[in-house]
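Quick heads-up: it's one chain on its own, the form predicted on its own, in structure tokens.
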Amino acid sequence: MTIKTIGIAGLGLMGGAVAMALRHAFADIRLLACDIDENALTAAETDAVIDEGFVDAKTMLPQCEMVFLCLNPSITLQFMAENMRVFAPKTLITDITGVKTAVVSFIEANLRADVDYVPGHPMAGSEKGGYFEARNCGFTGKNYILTPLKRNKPENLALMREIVRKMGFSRITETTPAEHDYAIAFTSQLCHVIAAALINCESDSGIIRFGGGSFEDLTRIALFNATQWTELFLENRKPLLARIAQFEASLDKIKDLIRNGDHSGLQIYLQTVRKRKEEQTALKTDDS
């Protein structure tokens, strides 16, 4: 680990989980961030989770070897408008956002030459957002992506890779932008679909009385940010139509079995996604 100073763009949720686990993993590093929200960093100097917090992004950006930007994509398109020229010589750049093509598409074309930006995405998070919940957001054992660019360099694209690892990921997946928003339009975004349909169709508040733990965990992520889940939503909606229109088929082949009786084709249907899960099961545990 040859760098000594990093720093984090953005205190929430995900900023403070990243402050953390890097803190965890390189207790010699120093740690600053900056954020709009005074109180995120005070109480994450108070935590010696950071070395130094900053309202102001300019003051901040010239003191780092490394960046994370832990931001919305909008807030991440502004914050690279307004910042790029700020960044010190050879900083390495990363980012979070859950949506990719947009984001890196945008960032590369007003990318400095004398900086490196290695787009990521780390597959955690909490229904719960702001810094104060990040203790509850961990890394370890979950999945890492990154889209690197073929300009990257060699040396960066490996440091990024041992990072991730030593801050708890298990598996580091590498893809395209476009790969990416597909796959996460499916595993992530259409879930939150999901959980928010399955909220909003049912008006009865006590109908929890009759939970056994399957709706609860169904709808667990219904607790999202709106404002955030609005942009990732629409950010991606072309691959996340498709996704929605793929579950609805899916929907319909079952609700067709159901309606018509038909015992033996509902069966083998319920034996065939059994069986796809523990294939799915069988390779995190492979992974972890």
The other form holds:
Protein chains: 2
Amino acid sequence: MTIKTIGIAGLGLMGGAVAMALRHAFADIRLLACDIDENALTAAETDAVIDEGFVDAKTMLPQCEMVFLCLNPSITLQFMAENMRVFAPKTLITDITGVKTAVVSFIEANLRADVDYVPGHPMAGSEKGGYFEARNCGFTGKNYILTPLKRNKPENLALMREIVRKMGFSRITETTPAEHDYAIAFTSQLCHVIAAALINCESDSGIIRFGGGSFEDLTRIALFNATQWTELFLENRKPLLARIAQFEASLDKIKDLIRNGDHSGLQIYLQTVRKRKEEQTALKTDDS
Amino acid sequence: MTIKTIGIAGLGLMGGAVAMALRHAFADIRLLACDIDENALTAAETDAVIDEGFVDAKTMLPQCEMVFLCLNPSITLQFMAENMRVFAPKTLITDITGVKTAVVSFIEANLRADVDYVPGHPMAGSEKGGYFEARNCGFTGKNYILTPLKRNKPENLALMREIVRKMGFSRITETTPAEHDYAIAFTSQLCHVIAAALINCESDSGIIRFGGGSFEDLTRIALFNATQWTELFLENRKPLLARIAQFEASLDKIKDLIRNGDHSGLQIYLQTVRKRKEEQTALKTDDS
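Switch over from the form predicted on its own to the form predicted in complex with a further copy of the same chain, please.
Entire complex below, previous chain first.
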């Protein structure tokens, strides 16, 4: 590792988890963090997760060779607009936002020529937010998506991959922001829409007396941060609406089989589903 | 415990898990099991989970004071039709089927006057089936539903509750078959329909490179047994179709908020969802 000092902007759930993973992977780097929440900074210093915390990003950024932006999409854009002049020359910047087209195009258009920005999205998280939940947000075996810019320096992209790998992520995929957003609209946002709709259609909380593992599985993520997910849904509105339409068509098919009492058709549908899920599970155990 | 000998009809995932829980809760009872699969019987004998296995139910049933029917709904009906004459007098019979109206009405209509039948549904299971998965099907803290008959002897109902509690289940709910089926159509079958529809709407298994925890959560149950779930869906068709319609209406609401870019409306919707999920979680930690 050629980098000696990494700064983390935003020490919430993801920023905290990134800090912990970096500390664990690279014992001798200097880790800095900035956040408006002094409690999180103090706790992370006490935990020896970071070396120094800053309330003012402008004091931290000039000291960093690399910066992880661990902020909501809208705050990421605001942060970059306010602090673009402050980064040290040659800084390698990355982010963790779950929507890429809007974020990447804005940052790329405003990027200084002497810094580099490799957009990223760690596929990890928790329905519970904040630094104090960060320990429970494991990265081991998880997916990481990168949507590199044409102007990225090859050595920075290689470094980014090395760092992500050492943080515990097992599969790193490079793609375009548009492809990322279309895929994520399915694997992440549609799942959150479904969980919300499922919770919303039964007002009697006593229903959980009849709950088994499947209801728990499907609604665990309903403890989401409403502000954050409102933003993610609306930032990725078009791909998400396309994915909802796909899901509705798929739901219509199985609904018709049930309504028609089509025993063999339903069984074939469910067998196909199971086979596809098995394929996915097999692919998951292949490391890339 | 007044009962000395319990028989289990069907030593698959649930039968195996019931046997293990009974063995653990009541060390000195005699536990018998019948199944067409001799490997499961032999394994359970070797594991000391049961005392004796039987391929022929007619040899086992006369020896039992209590019988757990751990079979699919259709096999449960077939088993009862074939073996009604064989049960010992005063046998306490219970079942574990996930649909109650059809099963209970058939068994009640054909029940001998000198035996008792307390219908039940343990809200536990696993997407993986068979005796050799039974160890992973924990009962601790799970829900159990009973749909007692008017003719049930109070002492048998009390005994049933005691046994279920000792097996590890923490909340026992008594209700009618119709209410059970309507509730379960939501908490169990609708969830399986949704997971199936979700898997079915993306044919590229490579999508899992973009998968995070939420996609994994929502599709874990898609490794279901297609034969079993075809039966459960069709046996409970009417309540399930009503629940699918509720879910579609709920999905329409959130879809419209997203389509209209209604930031504050969407945020309120998601906040309401989160609040309800929190209520459910709080209720779950209350023991009844």
